[in-house]
Every structure is written in C-alpha cells, then in structure tokens.
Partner chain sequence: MDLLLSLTVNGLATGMLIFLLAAGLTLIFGLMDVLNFAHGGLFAWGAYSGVWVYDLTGNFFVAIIGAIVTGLLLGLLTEYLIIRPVYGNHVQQILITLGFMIVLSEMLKVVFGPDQKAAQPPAFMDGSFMVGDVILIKYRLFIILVGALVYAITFYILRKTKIGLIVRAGVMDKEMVQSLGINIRLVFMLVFMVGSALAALGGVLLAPYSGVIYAEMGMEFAILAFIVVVIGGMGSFTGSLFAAILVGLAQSFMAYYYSDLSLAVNMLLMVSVLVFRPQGLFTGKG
Amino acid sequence: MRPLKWERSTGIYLLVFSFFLLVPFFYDNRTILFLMTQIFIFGIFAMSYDLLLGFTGIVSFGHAMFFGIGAYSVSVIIDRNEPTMGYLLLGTIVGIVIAGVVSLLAGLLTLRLKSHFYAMLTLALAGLFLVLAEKWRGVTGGNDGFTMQIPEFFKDRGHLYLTCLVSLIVLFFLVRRFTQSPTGRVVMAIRENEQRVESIGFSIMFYKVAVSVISGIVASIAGVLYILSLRFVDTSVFATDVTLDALLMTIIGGVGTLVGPLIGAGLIEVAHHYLSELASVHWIFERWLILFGIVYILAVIFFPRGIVGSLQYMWAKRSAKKKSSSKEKDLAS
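Will you show this chain by itself, using the form predicted alone?
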C-alpha cells in the first residue's frame, strides 16, 4: 500500500465525526441517541453493500444474510452463557468467521460467472438461513425470537452510541483506505471493464472474492451492533427488506462514494422514525415503504448518481469550466 496521504476531505470527515462524538456529552435525549445509533449501524451496513455494488459492480439480493449471521452469533452465545464482554467478543469473532466463510464460498461458486449468479445465490442462501432460523426453535426461538441480556457497559445508551460511532469511524477509514489502495483501483477497474483488466494480467476472480469477503465481514459487524441496540433478535434480520434498505440507502446517498450510504442511512432512518409516528394520522404512513418506493423510482430517474454522486458531478463540472475559462484568458493575454 502507498503511504498515508493527508487529504482535505479527511479533515472534513474528522470534523464531522468529532461533532457526533461530542453529542452524548451535551444532549442525552434517549430517543435521539437511539435513532442516531441506528443510523450509525445501518450506515456501516449500507457501506458494506456499497463496497460490493458501487465499487465492484456486484449485485447482491441476500446481503441481509451476513447481517443476520452477526446478529444471531452474538445473541445465541450470550444467551447460552453469560452477558460478559468476553462472550460478546467470542460471538463477534464467530459471526465474522461464519460470514467470511459463507461470503468466500458464495464468491468462489458464482463470481467466476456473471454477477447476477452471485445475486441469485446470495438470495437463496439468505432464504436458507431464514428457514434455518425459523425451524431451529430450540436455539433461535423461531419466528418469536428471544430477548437477551447484554454486558453492563452497553446498557448505558451513551456508551452504546459511542461504540457504534467509533466502529463506524474505524470501518469507514479502513474501507476508504482499501478503495484508495492499488487493490481498490483494480477493483474499480473491474467494475468499469472486466475484460480489459483481465487482459493485462489481473485475476478478476481473486479481487471479486476478496471484496465479497470484506463486505460480508463488515455487514456481520453491523448485525452485532444492531442486536446490542435492541437486546432482541428474531428472524427478521434475514428478511429481504433488510437488503432492500441497504440498496435504497446506497442508491439515494450515492453509489460508489462511501459517504453517500451514510447520508442515505441517515435520511431513511430519520424518515422511518418520523413517518411511523404519523401512522395514527393516515394509514399510508403505516406502509412507509411505499413512499420510499416512489422516492427510489424518482431518484433513479432524476438523480441516478445519488445525492453525493450528483454533488461530486456538479463540482467536477464547475471546476472543469473554471479551468477552461482560465486557459482561454491566458491564451487571450
């Protein structure tokens, strides 16, 4: 990897993250802290999806599988033993290992072919894990799920908030570093033109599988944090809706931008929270996903680059125009 290079955007990100780190020290509203925690968790999850879709061009219909693996690994191990930090760490490691192995197998089996085979296999595997969780009631509690105790440290909402935020910051900079590395450049080149990258000697399969494994592991960590915030797990963590949420967050925020999915996660979680509260006003707000379906269609038609992608495009266009006009002035003088 190249040595770390300080960029102006890094300073902006650190400034924004620093602001959020200070929030629990001067604002302790439990509802808002919980909402922010959910945004950080789904921001991590959407970022893992963007790594697949936005940076590599791989579509997954079963990304919730990795989220659910992380959630159930921690829940079952803590529930069967004691709610201590040691068992939480053990459950997290188990979740990461299982997610890594499953994503490795899914990648090895399908990524040699077209990416829609990966999409279909992940959808089938997510369905398989869902059925397994429903039928293995003795361990998973079936559709009813189960509640569990968590380590004392995370019962404090402020501590959980900071843990989720720090996890987001660390994962964001790690994934960003990966996408800016030579390996990340090859991954993005694969997204643009697989045949050309293969013709110059790179192993397409290796890079795609590597991204699949990294993405699966990051998604499983989001699942672990999600369960800590709810203290309850059921089979909904494997549902297709969870994958669709990640897709929506990525598309609305901006595919292939990393920051975009975080903004998308913020918009959707805030809208979900406040629209659900309006359910008593009109029945349409109970089906808030319908509204997001409309937003998704409009976003794809009018803003295919998403919020961040559109802003980057406008900025690049403006810079190019400025350079062109300054060149013209130089020539005229």
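Show the form predicted together with the partner chain, please, the one above being the form predicted alone.
Partners and other molecules have been left off, which leaves just the chain.
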C-alpha cells in the first residue's frame, strides 16, 4: 500500500517536472523564463530551509548566510579569474565547502542547546558575513557589489532555465529520499521529541548537525544559481530579507512537506511579479504591497498549515471521515 502510494506521487512529480522541462522548447519569453528560473532557485533555497524547520524543527534566522556564501564564492572566483566552467565549478565547490564548514560549526556550537540558540547564532553569523562582505571591499565591492561575466553556456536563457530546473529536480529527489530514509525518519522523530530519540538509541547530535550541513550546502547551491541568473552580487544576498523569503515560502507552502516550499516559492514570486505590475494599471494599486501583505494574512487564515500541508490535512480528514462513517454503518447493519 505504502510503496504504491509513493510511486504514484513520484510519477506525478515527474510528470510536472517534465512539463517544465519542455517549457523552454515551445515558449521562449525570457521574462517568464527568468521568473521561472527565480522560482526554481528560491524553491531550492526554501526546500533547504524546510529540511531544517519542517523536518528537524530547527529554526534558523540566518539561512541567507549559506545562500550568500554560495553567491560570493562563485562570483569572486569568476571575477578574479575567467568566466569559464572550470572556475564556476571551483567556485561552487568552494561555496559548498565553506557553507558546509560554517553550518557544521554553527551546528556543533548550538544544536546541543535549545533550538532558538541556533536561530540566534545563525542570525548573528549572517550579520557578521554581511559585515565581512561590506568590509572586504577590495574583493567584494562592498555594498555596491559588482557585476561579472559568466560562462557562455549560461548566457543562453534556455540553458540557464534548464540548469536551474535540473538542479531543482535532482536536489528535490535527493532531499526527498533523505527525508524518507530511515535516517530521515529519525530526524523527524527528533523534531517531535529529542530526548526520547536519545533513549531509544540514536545520537541526536549527529543527525541535527548532518541536517544543518545538508541544508547549508543545498542553500549554497541556490546561491550559486542565483548568481548565474543575476550576474551581479552585492551584500543584499546576506540580508535578513533573504532568510525571511525562505521562511515565508516554506510556511506558505507547508512546513515539512518539501513540495510545499517549491509551491510557496512559485506563489510568492508570481504574486509578487503580477501584483507589482498592477501598480501601473491604476494608481489605486500604487500601494500594491498592501495586497501582498494581505496574501500572507489570508494564507494563514485559509491554509493554516500551508497550502500543501492544509491540502494533505483535508485529504486525511476526508478519508478518516469516510472510514469512520463506514465503520458506523457497519455497526448499524
């Protein structure tokens, strides 16, 4: 029963993903492709956040740090050398390594303690990275940032789109497999009740730190892709706003659902795009951001568990009702 159900959802995902894979071949509007690319990138980023928040119950207020590490590693290395695939790869690896090390240290330092210490430490570290990027002006250009060339290959809109989408697909299935593996289950148990996990014989530190590292690495990959799509970097990649974006996307989509963050990223980017266009439609929409804020509020009211979470819940509720009503019928007959 279970594996069957799993197969079906994988099928659906594959179907949806392959639809998106085909998009650039018959639809060539760069604005939309760029928007979609951003959705994929932030989808990856939000997904990495969900791994922390949704699956392990760790809150981070500085997730932007990993995003920024990926972004700066690649852009600095490319900028100082040549815009070739080799340096791109090198930059990516450097980003991954730094993100991994930083998340490892942050995890080791605070994950023994109550969860909000991790949140505070990452907030502080992200702040310090921002200061570093600001101060190390010779390399980073400070707050103004700098533009850079990227390998020819990625200058093609379709290539970039496909690269981001393929990264998303690969990472999504990897992360999903992780959450559905025995290890992933332990991680979820940690979210529920840390102390009890220890007393059934799993050492929680390992798992928490591992999730912190995986999540940091995935986030840094999102940062790399972001740079490829923007060809520009500035200190805003370390800003709290970026973390909040991930947080919002994750929550709107549904915490702990993994697809939720992807849908959340899509929803927020699309809503943002079209709502902001409203401004030129009529002056009444000049303050379109209000509508955007209202979207969040309504989302909580109508989808308290996030979109995917609430749908899953309603689904479960319906099948439970069916079951219990059929049971009642059994009793009656």
